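Starting off, we have a lone chain in the form predicted alone, written out as structure tokens.
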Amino acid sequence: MPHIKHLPPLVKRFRTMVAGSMFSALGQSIDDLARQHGPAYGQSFESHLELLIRAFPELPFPDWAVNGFIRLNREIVREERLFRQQGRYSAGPEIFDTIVTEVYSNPEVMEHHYLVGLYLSYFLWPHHHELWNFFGSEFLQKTPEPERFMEWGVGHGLLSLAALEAWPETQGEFYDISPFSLAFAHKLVTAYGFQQRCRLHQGDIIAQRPEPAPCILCGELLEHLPDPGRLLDLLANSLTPWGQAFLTGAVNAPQRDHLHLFRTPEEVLQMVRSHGLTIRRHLVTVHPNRRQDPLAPTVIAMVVERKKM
């Protein structure tokens, strides 16, 4: 298989490791991705592992970012477990309160596994990463640099480190309730140099209510609201005239900290329509493995637009 000999080094050090844990399986998805997409996978993957020892020189490679990945699919495997048995996620809306006092406020969780295991799922889940492919094409290729964007929930931080990187006028905000998030993406960002084009706002992005961006960023956030709806009329009312968004939404994808349960992509791309946006593209995409389980966890994302009026 020249495709997995020829990965880049710490590509092997990652999968090696991975390949010798509870999730073995993991292992053939890098090697699947490999020969799917061939050397620009693995040297996409490296670039970002490389980043990583970068922005977190103090912490052990690849044991931090290996373990903290496994423990996220960990958690994962048993969130799925008790889904499939109750038929609705183990969260919901009225504890929003207490999953941002035990997993956003938590360091812990935040940077012990969620932040780094979430960054790399987009180079081990094929789904997730078919997803971020999607947003290099069909958004930030396809979109006139903007001179601002924000994100909504930043998160790890990688899809504005690709909009730093592919518009390198923008200036970007970034906007989460955690100061772990914003403390995780500010140290990517550093290290890549960007951090003179950044600012940070923490804080729940309903109660901000920031100016109008002609840019907006809004990833894995939808399914962690008690009301969705209320973001999505924010979003619709912070888009300048001609201004476009990225935006996803995750179905039947049961997490510790997901409170709102969508349970089919037409659903999902309803409750946008319905509170002022318009769908320019999207895509849905879910595990090659499990393409014939009705309760697969799927993802859905779009590049929308406020309606014209």
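Please read these numbers as outputs of a predicted model, since none were measured by experiment. Under this definition, the rigid core comprises the largest set of C-alpha atoms superposing within 1.5 Å between the forms. Positions refer to the first chain, counted from 1. First, how it differs from the form predicted in complex with the partner chain.
Once you line up the core between the two forms, the Cα of residue 294 stays within less than 2 Å of where it was.
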Second form
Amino acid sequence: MPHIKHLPPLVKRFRTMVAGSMFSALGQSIDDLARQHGPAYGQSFESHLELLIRAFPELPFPDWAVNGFIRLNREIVREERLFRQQGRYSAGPEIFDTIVTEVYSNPEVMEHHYLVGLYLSYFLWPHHHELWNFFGSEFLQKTPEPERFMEWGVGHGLLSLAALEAWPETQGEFYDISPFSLAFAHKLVTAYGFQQRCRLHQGDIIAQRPEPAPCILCGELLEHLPDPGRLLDLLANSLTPWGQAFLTGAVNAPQRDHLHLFRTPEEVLQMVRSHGLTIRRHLVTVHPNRRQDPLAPTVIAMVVERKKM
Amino acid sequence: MDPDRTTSAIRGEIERLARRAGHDASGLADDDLIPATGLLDSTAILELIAWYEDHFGLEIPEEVLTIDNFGSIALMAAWAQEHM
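Show the form predicted in complex with the partner chain, please, the one above being the form predicted alone.
Once more the chain from above appears, this time first in line as the rest of the complex follows.
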């Protein structure tokens, strides 16, 4: 299998540790993605592992990354078992404040596995990797370089990092309710040398009501909110007239901190359209091994703009 | 729980998960290394571990979730017997 032999060194180290674990089949995901996407996959994954090492030199590689990814996956599978038994997410809108305390304000969760696990999912889950490629080809490449962009719910910072790299003159504004997300994203952009081009804002984006911008990134946020419609209203009102936003939604995707259950991709698309936004392009994707499963977690990525009057 | 019933319950769950992926795990020996057989993909192994914790009422700490402790039916059954 030549595509595996030629994996770059950090990816190979990551894969070797995975291959020696109970979850050795995760190595197959790396092999499949390398086969499907060719050398570009390995190079991209390598550069992001290298960045993680530079941003977090005190943490052991690959142990921290592998263990974080596995722990996140264990939590998700536990939630999936409950979801299949109960037909709903274990969390709901009424416990948003509890989730803020127990998850977003908890360094044991955020720093230990949540952020690094989700970051790596873009290189290890085939459907997230497809979403990542869609973001690059359908949003970054097709959006004129804006003067500034905002990312709402910056999380691990992967999308903002790519935007700062693609648009060398652009300023980024990172918003997140979690101080640990902002710190994680800031370490990554600092490791890349982009720290002078970003500003951090901690708090609830809906309460902050930011100044309109020509570009807004909003990945992995809708399902975390008690009322995603309010965020969509804010998004429609925060884009300048010709501005564009990148938005994602998760369907049947139980996680400890997912509060709003979208049951079909159409439900997400319909909600977005009914809140003053036009969808220019979109992608619906699911893990290839789970396409026959009606309850398989599904992600939707959209390029949207304000509806013209 | 009777050791044979423990083993049998674990085997039953592995066979169910393998069957779902179109594999026949009936020939799996108690000492075969499960991750090496290719019968279960990574999601199925995660599901097996989640089922194991629910079924036996056990929580497996990350640091002990290794092939040396859980790599085969026999090892999984032994850990359950020891910790139930």
